[in-house]
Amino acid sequence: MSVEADPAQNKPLPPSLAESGSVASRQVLPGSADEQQIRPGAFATLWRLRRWGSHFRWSILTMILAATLAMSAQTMIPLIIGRMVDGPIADHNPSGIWPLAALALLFGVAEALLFGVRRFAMTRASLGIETEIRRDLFAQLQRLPVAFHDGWSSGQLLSRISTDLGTIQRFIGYGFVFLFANVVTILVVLILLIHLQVWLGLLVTLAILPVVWATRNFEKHYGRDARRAQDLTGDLATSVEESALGIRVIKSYGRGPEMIASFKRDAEVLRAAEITKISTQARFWSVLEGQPQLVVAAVTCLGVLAVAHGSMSSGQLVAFLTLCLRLIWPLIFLGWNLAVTEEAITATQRIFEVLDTEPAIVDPTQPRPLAGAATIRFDGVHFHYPDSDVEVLRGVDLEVRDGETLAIVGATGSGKTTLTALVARLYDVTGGSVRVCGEDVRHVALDDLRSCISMAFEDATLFSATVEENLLLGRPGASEAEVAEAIDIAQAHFAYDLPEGLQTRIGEQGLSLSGGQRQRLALARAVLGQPRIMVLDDPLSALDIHTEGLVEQALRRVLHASTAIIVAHRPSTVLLADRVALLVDGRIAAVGAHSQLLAENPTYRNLLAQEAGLEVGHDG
């Protein structure tokens, strides 16, 4: 089986088979931690997100109101106190207290029933946000071309749609709340505090000042701690899904050792980034912790001294003293939600990587249907990888025939795979064109051109679902009978001795299955299509020689009724083609029968020679 020249030539190796194994030694991926981020205001970051919360506007202003209210509650019982002690307690009036202890209670059964309704209130709004988000991250990938999902590790998307957007769900559900609730406290309480007693309360508000320094302090470092975490994190899961899709090979070779060494110089880089993130925030936290209980001593004593001297009555103290301790709870808790706060802005900038990328390959604003005869031409096309300058396709002039089979051949890294998925515009050319039908392909709507045309790939791609949903991808609503014809012509009836048949689920990328039973699948998809076109990129070349012709004689068949182009490595697969063309350092080199080419052509002769193990000499 040969390498064909794809983006996978041209993009680094997978991080957990690069040679050292270690974060610090792989080459530079699209958002990964070796990136270099440009962190934009975190206001301005956040305020994107508006675009789905308006949508749960009335859910996000019930939640904020009722948590602000509850809160604002919490704060009324230390003045219901300090009018206790001042009141019936000072009076020596036991009747006195129970109204003041009543309305003591409404306050906390308001408090209780308006945490209730913020519950809820965050349950619909931040569940309903994140899967919102998710559904057009997802839809954004699928429409964002090859291109983009070669430079970028599935690891790094992964931790995207998955992390990154718990991130934000907590933020929305608990940070962005308490964050404006805990701000509103803080204040009604400093005001209540100078209401009080007035130099006593502004030595409290200066006293907070030390706590608004390190607070910027914190965010400066936070943010970029946070950053950097996520992004090891989204590294490791690439290495992660690399090792569990490579299980075969790493167990196949005995690298098990060295594969775990590799992932724990990974996880270790990762525990440093957390470790790191984790000091900023307990410094941080030691002075939220630390600082108020100061003020507070410092107030006990100061405070002591002014019900001496007559400037404070005991109540006015004792409430003084319990809201100070009730500002206590919303500055430490202020720590946490700066913290989730700096996560979710991260987060955020993350998931916009995404979804501010804009697809290179779009429908045309003014489409054209593919109303002509079912050919195929490629007018001067060149093509290189978008992170490389080294063409793979050098000035390619072919035309494919309405109802003609057209054979590729050529030797590994000569462009075959690439030119195929011109067809198709997976890629778009960097110079030239391709014609489906006698239309340029960027003027045709990608549904209608995708629509058109079936492809199978040398690597068989299937999906952790059922044969039978395997088999509809290629064309949804389908018949039982048109679904057993494609079975019968990729000779692919080994899937009906499954468990359960064609309800069989197979496993992640089917790897439960073997390669030939994949590569006939997937060859039995791309049949039911029933397309106008075929692009087959050497879908025979796991199978056995017995099988092999057994599918060419049925696949001949679905042949004569469509356009269809085949990636060629064996001479047999040639022989199902009305013409060859050869394909050389991305050039045409030569194109006609395969009886000619044989005869005439001694690089054609040898490739094939190559390919059937026999040796042959420059000169047949």
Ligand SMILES: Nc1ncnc2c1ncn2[C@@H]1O[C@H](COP(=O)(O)OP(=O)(O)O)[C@@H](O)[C@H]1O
The other form holds:
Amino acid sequence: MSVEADPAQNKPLPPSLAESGSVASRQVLPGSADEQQIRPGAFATLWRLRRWGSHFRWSILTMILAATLAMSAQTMIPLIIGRMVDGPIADHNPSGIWPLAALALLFGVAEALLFGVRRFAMTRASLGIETEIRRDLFAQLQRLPVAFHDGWSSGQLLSRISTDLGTIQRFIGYGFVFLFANVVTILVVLILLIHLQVWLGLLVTLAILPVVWATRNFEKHYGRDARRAQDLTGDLATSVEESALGIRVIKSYGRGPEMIASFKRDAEVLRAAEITKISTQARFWSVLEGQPQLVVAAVTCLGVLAVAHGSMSSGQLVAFLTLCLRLIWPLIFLGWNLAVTEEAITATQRIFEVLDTEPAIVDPTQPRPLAGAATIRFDGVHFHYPDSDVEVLRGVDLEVRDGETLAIVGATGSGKTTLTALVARLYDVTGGSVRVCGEDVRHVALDDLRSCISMAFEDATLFSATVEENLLLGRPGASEAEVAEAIDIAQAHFAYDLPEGLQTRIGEQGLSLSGGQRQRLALARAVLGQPRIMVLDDPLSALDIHTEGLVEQALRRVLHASTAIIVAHRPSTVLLADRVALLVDGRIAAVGAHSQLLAENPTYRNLLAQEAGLEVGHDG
Ligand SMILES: Nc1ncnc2c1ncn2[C@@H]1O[C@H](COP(=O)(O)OP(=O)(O)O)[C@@H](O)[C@H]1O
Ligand SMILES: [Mg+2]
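Can you now output the form predicted in complex with the ligand? The one shown was the form predicted on its own.
After this comes the whole thing, all chains and molecules, with the earlier chain placed first.
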């Protein structure tokens, strides 16, 4: 068994969900924008996109070629105008204009056509790449273990899979092509200028140097500013998501104004970050915009002098000036390009922070089959969560025999949920081992392991899908009769009375269900198709006593045929089990029959007495 990597070490930026403070309090996380060396090889970062880019290499080549040719066609036109001035116009020969005009028109039409070709290739490549990255990113999120998701806020993931991918798409579609085409245009124009008039051309080249300096300076600052703004956007997305999910709590406690105030503060921080970003951009752009105007003014004066001295023809001056004007747009565009490129670099970094995380829970190199009898064994199991040093489980030894049902009873926070999560390897133990069917779970293929275990969790999560689809999640090929039986066991008959029966859409955008209804559907999902091993984490907590009684009766049948762990806190549920294990502070304090523990163990008695009292109250 290879030592599993600590997932915590693979998280470059863990904006923890637990930190629900203001954005400001979250900014100084490791890897965030503030103190870090932001750009470890900007080119190397973008180069990593080639993994997807190579699938679209022809489109990308077409894109670059079309953009470069279009830019070249554009630069030809000033030269033709220069010829017109020096030729037909100087010679007072109007008919000589037509061939040159036709040539100019030809270049104009070529440019327009190339524009169309580039747009087409661009759409194909940039949207294609965006889709592929999004697919891979989502697949990676599915592969990464629960521990990863514990440490990352959903807003950060959401902003990466939406905003950052959009930025990359923009970069591939425009930024990168025009970065290339603009640099080529600027170089070609400079060469043509030098060719037309050496010293005037060199002067313009020299005058471009401040722009190069401004560019370098800009890159340094803009990269940092962009990263900060992107991280803050992710944090803000988390706030929106949390408040949408928690809207009932917020409303019932009348916390709306506070939430608005806190959101406003966060939005202000984001606004400030965006303004910093934009002022960096504005400073840069004013150089880009202003400087060429000065150059053109200077060139006009010097050019007129040159024409007066006869070292330049007027046609050449016209061509020179028109070419100079052609420099302005690529230079300004260069600024935009660099901004998009910087944003794409940080977006790429943010995406690779997720993609580079090695899933800590993976299949073994030589998986073993689950051939033995359906047993579950905990051998000296220790466990602490990746982000804390506190041991939740401190040496658990426990065995569930083939066909047996074991109830786990313990106070809140004693580690019951944690213990159940280890069986299906949602987390890996930090000490000892968990064996299913006699095999260490780390030696079994994850698919094999998880297909023989079915689970129901405390919080019954249902997806935005039909009731039937939600049920079949547990066992895709299950027959109609099996579904009906599962519904029967979980006492979820209400599902037939929904507007469209089992085809009714439930979940976030669908019909809202009560907590008890959700829990019964989740239980039906778990018992569907008579799984060999069941792990049920307090599956009846939200049910009223009457329904609970009905579910228990039916559940007894299923439990009889499976090996099961059931976390319970009511005596009636405990009675479903053959044996009970008492979990106290991460250790098994006692194991035995319910009646035996009740008689011998005061802690157990105390734990269940409150519930029992409650039930008497209900019955009475
Ligand atoms: N994802 C997590 N990250 C860090 N600590 C956790 C996490 N989940 C639970 N804990 C902690 O582990 C302890 C045991 O939790 P849990 O297994 O849920 O207890 P129980 O189900 O018995 O109420 C608690 O102290 C809880 O705060
Ligand atoms: Mg629990």
